[in-house]
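Here we start with a single chain on its own, the form predicted alone, put down as structure tokens.
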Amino acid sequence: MPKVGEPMTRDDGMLQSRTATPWWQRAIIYQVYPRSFQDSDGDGLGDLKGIATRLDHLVGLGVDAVWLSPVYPSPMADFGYDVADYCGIDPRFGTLADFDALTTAIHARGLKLILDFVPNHSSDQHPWFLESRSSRTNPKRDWYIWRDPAPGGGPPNNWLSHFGGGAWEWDAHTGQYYLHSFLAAQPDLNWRNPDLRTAMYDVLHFWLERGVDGFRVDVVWLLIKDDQFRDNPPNPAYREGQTSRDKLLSIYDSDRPETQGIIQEMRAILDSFAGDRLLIGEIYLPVDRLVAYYGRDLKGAQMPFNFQLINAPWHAAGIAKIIDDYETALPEGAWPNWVLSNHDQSRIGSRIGQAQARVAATLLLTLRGTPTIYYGEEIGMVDVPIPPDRVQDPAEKNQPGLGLGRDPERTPMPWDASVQGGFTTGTPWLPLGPDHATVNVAAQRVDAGSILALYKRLIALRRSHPALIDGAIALVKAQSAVLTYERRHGSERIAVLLNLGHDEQRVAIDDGSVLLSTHLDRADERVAGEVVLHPDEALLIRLSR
């Protein structure tokens, strides 16, 4: 243990000796939403200095990399995803010096730093857009996507915004429309323009030279649009109650083939730096299209984010199929990854309940590939109801009543049972959960039965068993409510049994001994031919042969 006042550092042990594989294939990634992690100055917003004070929690948890959601200067129309300066830090979060200090502190603890990169759109307050908007002849006019009105007047085509309504905004000053895939305050950049592309690649160089270990690239599948600007066709499967965007099939404003070349260029930049820099792509597409983003000869994103578990019905047969289909679709040599929740999606505990959240943690940390943990999942945070007068998210404000708001999954991290949960001395930007007196880090740190203790045990097991890091996955099966599979490495075989139901289940299994149970003290229990799974229980069993 470190002395008082010294930072904790991760003991890599066996992992450091496994240098044949890049760090990100051995890693567990932890997503920090900066506004909600830790406030250092009492203004109710999390910041970089606050994050630095909580790094020892991440070391104690056992994760390997910190992914920061955007901290760039921004008007905050979409909470940082409207970037006004790609090479700066918003004063709400601190300064570039604070960022450098945080990077140093992260690396000093043996962790890696992944930064969000938002290349599809900027803020309408970005100097580039202010120039582009100033006149049709401005040199940066073509850095954004401008079009004349349709022949009969009105928007150039029928493309729709992800945040509701049309995707075109009229600019009276220059007499053209500009494209915005999200808010009108987030104009889309024109990645067909070589000067824009060079400028954005300079951004990657800027942060890589400051020590960033990788990027999560926001909405990467949207970067290129159809060069003919054709209308999207109607969606024949649309039904009442879906979003307005669901009315159309997004054929011409997303997942265009030219996108692959951009991703390969980004990857080449990262590969030119030492240290196995990582490129992650945010891609909400069916699995057959998702895997295309690994790129030809695996020279695209090393990890196109796999979000299938987020939207999957929680039953054994469906999840078994997801695993099999994904593993089958992966290009040869491609590395899988898994996600349960993120800043845009309801928390896993709210989707399936707290008892099953423990089973889900076991699933996430025992599947083949790199897992990503969203902040607060390790203490069982759930979505927090947001009163109408406290709603912040434009996705909810623009389409009220559809439940599209992302505030509930972005609420502050509760560190202790105090009034503001140890997050701030001021008024938090969003309310803490009403359960934060018990759902907090301090309380769970001393509770051997807590979900935090379970996460730590799972991560420690993963780190100590090669089968759970880079072993093969085999025998994926659904038996009633139970999902089972094996992880194998050399002579080591570990069976994973997940009871996704609320009734006791009996499962036939080879002889072995229990490594872990999610909620019962069954360590080293011998298993011979059959095992009883209790309701909402997951087991890891080391098989004898």
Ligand code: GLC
Contents of the next structure:
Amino acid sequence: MPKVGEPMTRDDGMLQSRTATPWWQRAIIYQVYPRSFQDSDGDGLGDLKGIATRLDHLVGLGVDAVWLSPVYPSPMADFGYDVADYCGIDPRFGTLADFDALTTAIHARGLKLILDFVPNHSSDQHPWFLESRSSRTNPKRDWYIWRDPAPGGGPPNNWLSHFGGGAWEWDAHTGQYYLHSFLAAQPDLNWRNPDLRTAMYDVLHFWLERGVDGFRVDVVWLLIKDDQFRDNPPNPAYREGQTSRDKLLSIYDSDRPETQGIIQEMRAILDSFAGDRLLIGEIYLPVDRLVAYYGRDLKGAQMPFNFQLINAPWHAAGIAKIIDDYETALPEGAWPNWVLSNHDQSRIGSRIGQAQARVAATLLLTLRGTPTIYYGEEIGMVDVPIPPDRVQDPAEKNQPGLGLGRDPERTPMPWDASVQGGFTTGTPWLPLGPDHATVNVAAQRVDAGSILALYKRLIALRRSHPALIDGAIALVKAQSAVLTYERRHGSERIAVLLNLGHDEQRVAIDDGSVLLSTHLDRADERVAGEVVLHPDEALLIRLSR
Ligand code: GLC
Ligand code: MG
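Can you now output the form predicted together with the named molecule? The one shown was the form predicted alone.
Full assembly next; the chain just shown is listed first.
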């Protein structure tokens, strides 16, 4: 145990010891939304120095890698996903020196650091775009996607923005439209231009040389657009109430074959650095298309983010099928990964309820593959209702009332029961949850029954049982509301039983003993032939043979 005042470090050597396995296959990734993690200067916005003061929490939790959502200079039209300088730090988050200090502190704890890389679009305030829009003959004109109006006038084609409305913005000064898959303040970069590619690869070098261990690449499946700019066809399955973008099938503005070449080039850059640098891709596609992003010969992204659990109805049979289909679709040698929540999605406790959030944590941390935990899920944060006058997210402002706003899942992390939860001494940019007197780190740290304690138990168990990391997954089954599977490694067999319902369930099972229950009272209980699951209970059972 570290002494008081001595920084905690990951000292079990897990990340270093097994040379054959890259660190990220044994790791748990933790996503920090920097604006909301910890404020150090009272401006109500989280910052890098703040994050540095909270590393003990991550070490205590037992995670291995920190992914930071963007901290680059940005007008914040999309809260940092509109980058105005790919090689800097926004003053609201700190300085490059603060970044280097944080990197050093993270590495000193035995943790890894993953940055968000946003290559599909920049801010309209990026100097490259200011040049590009200055004249048709500017050398950077072709770094963005400019097109003439359609023959009869109007936008060049029917493509739509992910944030509502058309994807083309008219530029009166030069008499052309530019493409923006998101806000007009986020013009799409032209990845068909070799100079742009080189400039963006220089960005990767810049951060890799500073010591980052990998990148989560934003909307990587959108990077390349159809070279003929064909119209997207109508979506025959469109229903009233869906977003305007759902009216079309995204055939020509996403998942184009040429994207794979770019990802391979990014990967090759990462591979030219020592230390198994990690490429994660943000990809919302059906499983059969998702797995293509591992790349030919697995030379694409090592972890194309698997979001299948995010939109899954919470039913045992459906989730069993998701697991089976994903495992079956994985290319030979590809490593799986699972995500429950992120900064774009309603929190798990709001989707399925707080009791089931504990079951979901057990699922996430016992499936085969690298889990990613979104900050605050470990204390059971739920979506926070945002009063209309405090709405920040353009997704809500542009298409109000469709439930597209992402502020509710981006609220400040409550560290203690004080007025602003220990997050800030000022006024937080979004309100803390009304439940933060109990849903906070300090309260849960001393409560053995808390979801935080459950996360810690699960992570510790994962670390001490090779079956849960290296093991195969087998016998994925649904028995009414109960999802079951086994993890196996050598002679060890661990059965995972997840009651996804609110009724007691009986499940037939081989003899064994309880390793963990989401309900505290069952450790070491013997089971023989049958086990009773409480409502909303998850069990891990070590089978005797
Ligand atoms: C990704 C980010 C999201 C952002 C969008 C545009 O989906 O996760 O937060 O709004 O890209 O950059
Ligand atoms: Mg601050």
